[in-house]
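Listed next as structure tokens is one chain, alone, in the form predicted alone.
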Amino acid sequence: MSKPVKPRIAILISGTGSNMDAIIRACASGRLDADIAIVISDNPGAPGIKKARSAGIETFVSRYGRETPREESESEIADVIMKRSVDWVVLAGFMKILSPGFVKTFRGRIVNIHPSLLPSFPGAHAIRDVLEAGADFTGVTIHIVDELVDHGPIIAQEEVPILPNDTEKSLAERIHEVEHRLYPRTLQQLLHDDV
């Protein structure tokens, strides 16, 4: 009896790649019952790059909106994530707004993590947003991605209290900690439908 193929995925990173990191671990582990097909960046100096690499994950590395303008940089991403039969585009700090053109070709497929708790401050700068709008809390959001920006239908939350002598960095550390436990959780109840 042949083992059930595993769902394919595709990971668009901008930096570090710490949830990409902890993606990789999940499968690894078995947490997260997945195939990595490809790890993107628009960003040649991404440290996570390395790391997939490191780790023996195959990547890409576009030239999104340096030398090649969007709508061909966009085209050329989805090139690679379809010739690699790619279930689900998952982003993990990726901070590019995409296209609806690119939305629509993996509509109802491409999955986002957001420090905050969405709707309250989308954005590129949701942590600092936070603070300085004095709230008591904040949190991470899961959520499928539409036209809009850090919009779309809401797989998870869970809620990160400020405490009062919080910076940008020791919030940040914070969120990374719940984003690294519960984006791994969350894919495997998306790829298997569990949510």
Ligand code: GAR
Contents of the next structure:
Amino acid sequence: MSKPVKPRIAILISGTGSNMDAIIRACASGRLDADIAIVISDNPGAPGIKKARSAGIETFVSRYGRETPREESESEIADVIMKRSVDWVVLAGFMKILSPGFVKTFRGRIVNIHPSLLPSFPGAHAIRDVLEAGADFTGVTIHIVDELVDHGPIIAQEEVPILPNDTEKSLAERIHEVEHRLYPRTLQQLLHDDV
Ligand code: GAR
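Right, the form predicted alone is done; let's see the coordinates for the form predicted in complex with glycinamide ribonucleotide (GAR).
Entire complex below, previous chain first.
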């Protein structure tokens, strides 16, 4: 009997890749029933790229916004994704804003994780911004990506308290703990029609 086909995902990163790592581990342990077809980075120096390679996953580094214009880089990425018959595009700390054209190509199939309770504190510095605002709590949001920044239908959210002596580093560590648990679990539900 042939094995059931698993949903195929492409993971897009820009940096450390700790969320990517959590997804890799969840796939390896069977908590997330998916195949990681490729890991794509816009940043050749992203530590996550090395981690993906050492896990035996195919990688692609885009020249995003360096030698090539954004549209060209995005259509190259879209091409790489489509050639691998990917079902879902998973953003895991991908810090570039995707153009409406890219979002249209994969509409409803791009998912993002963000370190705040959206719609509060979108953007690249959500943890710093929430501390500067003097809030008592923040959190993690997982959502489907639309044309706006850190915006689109919310699939999962979890609150994270802000402690009196929190620094950007200590709060980021606690947010990451939640992210690493919540992202694989939410992806499992999303990819298997359970949300
Ligand atoms: C994560 O905290 C993720 O939520 C955030 O970048 C970090 C990447 O960490 N994403 C955004 O801010 C998107 N606007 P990682 O590379 O260790 O997974």
